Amino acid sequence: MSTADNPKEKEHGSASLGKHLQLFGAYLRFNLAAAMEYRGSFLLQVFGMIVNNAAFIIFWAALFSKVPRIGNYGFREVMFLWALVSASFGLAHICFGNIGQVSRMILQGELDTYLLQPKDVCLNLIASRSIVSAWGDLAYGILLFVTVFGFEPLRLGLFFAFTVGSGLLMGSVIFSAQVLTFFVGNSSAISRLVTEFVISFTLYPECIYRGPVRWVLYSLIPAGFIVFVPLRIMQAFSWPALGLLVGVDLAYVCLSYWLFRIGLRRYESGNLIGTRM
């Protein structure tokens, strides 16, 4: 089935964004009381994870125990990087939990259901689900923020603003990376692979890219504008650099939305019989 003259394709593109905001807020809401419907299975993988992303501490404060600096970088610095990427990837997880499942649905004909749907496809299939342990990642990233910077309203204040651009802008990237099943066929080897380089790559510091992967990182890999960009914004604040940085968040966004939108053409029913409530 081609979608690309679908009427009700139209009716979805120009639906308002107050009935898209509270279908959002809505499977937020459910996709919660889902999680919480089972609650001790909820705390344990929400701590389990915590536990988890914590033993790196262990591992950074031996480093600079023995090597006070890498580069620019001490332990605060780095304890930054980390406390962002955890919070941020918890956060697009939350919100979005099917990033990660968008190639295998594309291939198993199972955005039938979405597209019969008087909702915007994309913002309803990437948000109708959610990760239970990303909960566990988005605790942990505002606890380390908290306990090594403390509560200064203004400092976590843009934490969070942080947090929310970078959750878009690391969820953008993976949701493109899934995206390209429409075009070259099965795209998850190549979707693992650069969710693998996003987390990688923003969890060191920067001093140590040297050449064209620095290039890769403001670029393909925009590992630069989830985590250094934000680091060089909190130790000397600039509007001109946090308006480069939300517009740069904004431009991955839009070009995802247009990639998806694009390749959506090429989508071709798998005849599956599916109800959705």
The other form holds:
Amino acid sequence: MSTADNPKEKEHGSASLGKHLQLFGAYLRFNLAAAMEYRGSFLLQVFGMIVNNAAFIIFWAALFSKVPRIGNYGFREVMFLWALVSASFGLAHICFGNIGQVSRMILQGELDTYLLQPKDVCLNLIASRSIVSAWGDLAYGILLFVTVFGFEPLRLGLFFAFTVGSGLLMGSVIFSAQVLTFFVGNSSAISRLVTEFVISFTLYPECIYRGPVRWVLYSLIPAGFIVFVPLRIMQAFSWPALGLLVGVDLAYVCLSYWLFRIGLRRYESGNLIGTRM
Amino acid sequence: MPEVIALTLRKARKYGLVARTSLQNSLAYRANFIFDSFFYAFIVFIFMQLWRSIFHRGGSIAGYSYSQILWYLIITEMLTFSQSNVFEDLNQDIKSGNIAYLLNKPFHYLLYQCANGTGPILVKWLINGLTGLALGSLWIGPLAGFSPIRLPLLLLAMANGLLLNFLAMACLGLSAFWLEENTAFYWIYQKLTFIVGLFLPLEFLPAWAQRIALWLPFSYVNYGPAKLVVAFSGPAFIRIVTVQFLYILGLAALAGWIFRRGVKRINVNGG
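Complement to the form predicted on its own: the form predicted together with its partner chain:
Starting with the chain above, the whole complex follows.
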């Protein structure tokens, strides 16, 4: 019997959203407490990641000292891209630290443990781990935004909302690439490439891309919806554009969840005996 | 005296064998390197888009033409993608205690690592070099003023850049003797090499920063060799290669010193 046909699992899959949010909150608290157990290491990793990301400000400052503008992008616009990408990448990996490990876990038969637990397999799997250095990415993104754009509450609120949406979208794309392992075997190389594509495409001004690349940015590698559309909304707010963005974010989340559920039917146990404590 | 020479040759042959084995291993897993090479091509593609937008009116910026800046980036990215993982290798050996099994072997651990790193570096350098050459020739065209006769000199400067980076990373990796979590140092070093010459030539930095950067080793990992490729001059070659040799000697001595001190701290339990 395939794992996804398990009636018990179906029953658990229909458990209330509230209970799953409780589980998510518990994982978040637990993972943070685990990271804080080694406080020195935690702070070193967070600070190291902030310094690591900050290095690129020097690159852009040096470039814009010689070139006033690149298309309709100046230093502030590029810093917005960096702030949003860092914050959303950080948030995705704090909340769903396993999204980059799914391929390996499928191949090694590590899903068995999650299948036996009375919660949604997908959420349980991706939320059960957190990446410590991702706190540095999140902190850097917020710090950079506040430094460049100030504390204006509406703008800051919008930035936080974009961080959540773009974090979900970015996480969904990375997760979907990992889930391909169910269908094509080891997809970790594809996933690594997709992750690099998402990050690299989002960190440069939109105006440098032309022709078919622009189609890719609004479909397969949705860099456009991760940063470029949020930037346009930030520059000139419009409800329809915001609604479209939220719709696209949710569509990608649902698509990746659906892909996982379909793929899970093909999963075969690795007979791996494991414990989660 | 002949005994000393014979002993040195025997030792060189031993490490040569390690390097040859590592090269054979790397060739067996060349698919991994080809994948990296694909990503290298992607990064060059992004930079090509960026600089095409910047240079849409032609001219030159900070003394570089469109063609020069892109060939410069092809070289710096090629060198960066051809580096070895010596930091990670040393880190793992020290933290896992595996180093205890390597210390009692009939070789010097650091020289072994150096010889072992040669294989992946050479394979990556070759694959990325060919990829870079193909990309540059197809998308940018020939570099004005470039003469193939200078190729051996340019390869020497590039090899020095790779060795310099290898030794700097080895010094950082050896810090694992004292620190459980030393990745932040790697990030900081990596980003300093990014700022000082990888993404932009030093000429884009303010004058005061350029003066400081020219004294730092980071400039001789990427900037020095790439600058020689796009704007070669005899005096610049002598200056860059001399500074590279000095830093290589200094870092090799530093790595040896850190290693000797670190080994005294090893405390391995069990077996």
